[in-house]
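Next comes just one chain, in structure tokens: the form predicted on its own.
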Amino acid sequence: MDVFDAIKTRRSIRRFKEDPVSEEDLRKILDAARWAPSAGNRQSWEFVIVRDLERKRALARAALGQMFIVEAPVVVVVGANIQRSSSRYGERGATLYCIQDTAAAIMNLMLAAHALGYGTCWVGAFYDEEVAKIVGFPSHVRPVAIIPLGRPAEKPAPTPRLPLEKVVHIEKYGSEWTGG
């Protein structure tokens, strides 16, 4: 699958088949995540793989009742290691760079999963403290996303996107871009 095709055809999946995720595929997906760029190459991401049904239920409850999380055969909880980033970049590393790093890793993870025929959904609405407790994150690792992963049991239509002319500016904000 070409990268542009992967970007345009990836969807947020909220219904999953029961098919297991092979260890080989999971390794490829996580390896793609760790190849994401990071500030100062600090690689401030942490990944917890969850397969246990009760732990998935607890995550779904902590994610404001998003019970579709339980359906996925694998759930990846992605955390930002604040210490790893702030050790070089101080406050900016703790509040921004580690979040940017994990966001890049999450997108790599989701695109790699899609390329291998899996579906994912970026779940960001949850109670941080509860999720951290469920997966055992220490205080210096902040939960950033819960990513259910499995074979899709649905095929959602693409969602609309704003045209480039609405979001691209030339030289400064507010200038119009005409695509040229």
Contents of the next structure:
Number of protein chains: 2
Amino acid sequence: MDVFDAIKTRRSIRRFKEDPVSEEDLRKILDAARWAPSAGNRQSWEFVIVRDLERKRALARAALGQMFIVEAPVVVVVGANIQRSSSRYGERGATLYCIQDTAAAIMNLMLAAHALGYGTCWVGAFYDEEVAKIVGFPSHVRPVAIIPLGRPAEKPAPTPRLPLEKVVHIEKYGSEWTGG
Amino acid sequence: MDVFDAIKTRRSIRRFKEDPVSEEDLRKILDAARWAPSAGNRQSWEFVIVRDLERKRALARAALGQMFIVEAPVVVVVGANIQRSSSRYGERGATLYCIQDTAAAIMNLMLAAHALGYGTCWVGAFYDEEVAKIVGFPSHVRPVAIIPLGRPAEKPAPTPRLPLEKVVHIEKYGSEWTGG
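Given the form predicted on its own above, what does the protein look like in the form predicted together with a further copy of the same chain?
To see the whole picture, the full complex is given below, headed by that same chain.
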């Protein structure tokens, strides 16, 4: 799939078919994730693959009851390995870089999944401590996203976007961009 | 360009040719950025396009003297609009979601640029207050990245990646993944 098509036709998917995710596809998707750039190439990402029904249910409860998480055949819990980034970059590594590293990896993961015909949703609302406990993260790994993954059972319309002119500025914030 | 090829062949570029970035290409690249997902679709990103030589020099100095920034015909300063995210999500919006939103947008921006034959580099090390002053960000917009953009004048080898087995876990952190 063309990269622009992948970027523009990806949607947040909250309904999934029961079809499993093959190990081969899962490997391709996770491999794409780790080709993201990271600060100092520290690769501060951790991925926990959850298929167990009870564990998925626990994750959905920890995510304020977003029960569609349970529907997905695979749930990827993404952790930021704070230690891996902060050991070189201190506070900035712990509070900025490892969040950015993992977010960039998640974006790649979602594009790769979409290109292979899977749907994903970036779930960010959850109780950190509960999620960490469910997947066994030690204190230096912070859960940053829960990503259900599976064949989409819905075709959502694109969500609206702010006009480029509102978020693009020339030389200084607040200046107008006419887009050339 | 195929999305997997884009993901795997993108490199961090620190040497640029003088060739300009066309407005048409710049629009495509920024358009790709804004198709990233964001928490609650708040789209907490702001992009300042810098071409002015003195401003690029100031950015390079604020980025601890990373002078290759000046070489790029275009420098995109990415800001996280904290207010846009925190007005709905409070502290979690301010310290997590808007960092993730902007990082996801940057990943798309880099893939789109690469697909169009441009190089980029994710510069994260800089003095926040200086960068904010240079591009006129108000206090509710935090600079999160400086992205030089231009035709690559180098072909770096891929940086190494941790083996998937080290960062992928099954059901619980620390468990082994054999990759199917």
